[in-house]
Amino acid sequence: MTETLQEEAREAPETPPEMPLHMRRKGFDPVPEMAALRDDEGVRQVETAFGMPAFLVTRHADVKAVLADSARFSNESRRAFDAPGAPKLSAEERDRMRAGNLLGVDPPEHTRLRRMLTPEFTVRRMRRLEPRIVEIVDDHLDQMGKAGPPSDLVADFALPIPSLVICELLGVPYADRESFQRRTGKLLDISLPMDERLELGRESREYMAGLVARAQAAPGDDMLGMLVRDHGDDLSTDELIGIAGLLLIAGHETTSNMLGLGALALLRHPEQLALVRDDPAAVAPAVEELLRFLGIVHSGIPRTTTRDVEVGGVAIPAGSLVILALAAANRDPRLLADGDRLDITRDAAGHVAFGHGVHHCLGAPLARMEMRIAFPALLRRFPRLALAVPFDEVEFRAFHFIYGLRSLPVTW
Amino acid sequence: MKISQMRITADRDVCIGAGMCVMTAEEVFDQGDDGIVVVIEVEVPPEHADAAARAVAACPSGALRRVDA
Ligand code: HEM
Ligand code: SF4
């Protein structure tokens, strides 16, 4: 998603962002207003952070609905964007920014270039892949347990973990991480100015075109030598930059981000934090559970309609944007019960935190292994796990497309 | 008296390889190497029934379809 919202960021006009209503949280919550928008009038016309007028759509069933017709809520037409004072780029340069996006376009264009990607992330694909994750996982904790108590657990467990699997996975070596960790962060990063983002968004690209010209001189054994080795004459440069890029990016700050807020919210919830500790059966549901209570894709993802629609009963015009609110769908109650409670016993399945219809997240495979890997290898090797601080001086990162903890310091 | 079996049909052109039909209902579903699903028609058996509706309903591209009901 987050290619697709740095292009929003990108065409958007240079005001200091106000967080706009579907951004706003307490703690893990969104806002009280966001709940009464969803169970009274379900969509509403509100400001993106950008200042740009946009739809909000904030009901269950309505966001799954918007999300499986991809003809009438495009990704690809965003002529809604162009709002005045965004910085200008020359045709040729957002065609080449755009390249590889699988976020920027819609069927067939995007059929193409998911099916070359989806042989790397079916489940089997994923189970091959579990030792090693394991491995990483008790390397960064064994890590911890000679550095502390205490520990920051973003900054040695969240981010760590997730990014040298991205990195292994892709072939990016793991030693850059120091400055690519930095840009994709702050690429995010809603309350710093355009212009900024868009000179980290051309300095990240500059960094994948030398990693891309190198599997192209000599593939290696990652995903970027399988596509260059598989699709190498179906793939244009720009579009190989354009897909590590955006795999680099989703792959390490969703998953970091859900590893941290949900090791708080299991902090916060100690009977049930002892129920994924001991018990190897809680842990699926409980992953499908934090996903679906922390709903961490914040921002809300974004869609343009092609024509004239009617979503829960509300008119929008043709080539208006669309803003989809899955945080406060996953807690609507015509999906669940008490959906502002975290129950990791109950059955979360039908959240859309992974979104729906053909763009739903790649990566949900491999980001469900890392996080049914991580919390129970984290609980045993800590039983003790504590906060270090009290609950009210965590801080958490809400100017940022991904909801998550800017650290978690912690004790045991 | 016949119980009627549930079926389930799935369309690879639609098919977006999510892999959330294998996850839900390992007993049912399989993806090829190309990452779609290669069931294309299946009756299902009663004791996965459950699981595999919820694979149904769980599928983000609609590409799979109870066609018995
Ligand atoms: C818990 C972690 C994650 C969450 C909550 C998450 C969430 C999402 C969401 C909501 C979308 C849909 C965006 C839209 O429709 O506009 C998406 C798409 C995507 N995600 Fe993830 N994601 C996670 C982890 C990952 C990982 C680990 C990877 C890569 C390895 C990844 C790669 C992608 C890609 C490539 C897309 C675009 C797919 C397409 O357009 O067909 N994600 N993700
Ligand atoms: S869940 Fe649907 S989209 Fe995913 S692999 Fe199965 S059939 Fe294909």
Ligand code: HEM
Second form
Amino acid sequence: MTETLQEEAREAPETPPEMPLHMRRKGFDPVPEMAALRDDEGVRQVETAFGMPAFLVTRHADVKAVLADSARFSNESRRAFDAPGAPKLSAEERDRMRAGNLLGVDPPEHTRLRRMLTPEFTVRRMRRLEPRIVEIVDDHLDQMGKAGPPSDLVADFALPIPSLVICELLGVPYADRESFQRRTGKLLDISLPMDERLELGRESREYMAGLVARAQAAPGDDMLGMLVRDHGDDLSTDELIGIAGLLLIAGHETTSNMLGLGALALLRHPEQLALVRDDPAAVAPAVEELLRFLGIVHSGIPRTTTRDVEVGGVAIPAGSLVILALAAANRDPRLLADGDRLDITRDAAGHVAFGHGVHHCLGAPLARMEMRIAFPALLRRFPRLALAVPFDEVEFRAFHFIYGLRSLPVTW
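Can you switch from the form predicted together with the ligand and show the form predicted alone instead?
Lone chain follows.
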């Protein structure tokens, strides 16, 4: 993720970009134009936020087909979009930033890197973390209770819980969280000037380089220590930095936004909130439905066609940029009926909130576990949880690589 965003930073103008169609939302929902595009054309040529031509794919079957075909739709093979005035990177720096970034490489390089990490993210391995995650959730609920209402559910609950979990998993000092959260938040904000985001990316790499050097000198029991001990001969220092940086960003940004938006969605649907609070069997299906309904990752990593292809009946030339509208695909009537309605009792299997194919989210088991623990614990601890402001005053964070909330004032 980090490398891709920084390469786009190098390629993009410094004027504030226009929000692309696939990122436009009205509350929880993609704008009506997205549904119209999906249900009519399916694929349309558009411009990215930085003025680059791309093909936008919106239907669930087409999105899944692109995600499953890394040979024709490459994460790695990228055209040189040299926009006037964009910051320039040397080939050496670009290679360093790409190293270790699973989202920016294709098989067999992707396969080599992922094979080293997969054992650490199995469902069985995640279950070992469950008691600690329960403890972390309960600690933060205790702190909220002691402080008393009102509370910002983003700052006090949704953000710190996954941040602490991924810090402990990776071996990142939690005391550093404010600085890396600040950098990450700005790095993923595509409305900011590209040179500013590029510099933030460099700062992030410098920070991770220090942690990698510490692990190489004295590997601990965390994941970074494991990678050094078990794969130190197979991974370069730049690859270790890239892997650690990607996991740190993905490990707290995605889940924290799901916790914040998910809590708000449940507050807007009190009968479904009650099911999550009172029925343990309802929690896992609710998490899947919230993942589908909210679609917090707008598009994932843009793909580049390696040859002339056809998607949804539209011819796409070789070397074209392809963007996937994940939120629209998850509401496709060909996937399920009445997809614009939240229904935690439905079977939401098949959604692409975690992607699909070789790049399916490595941390999906961890994210699911955190949500399955956090949502019911929050609702049981504060059974009268309610918004502390009118819904129309809740500020959504729109122009961001990951959709979410700036804050969520609540009371109980």
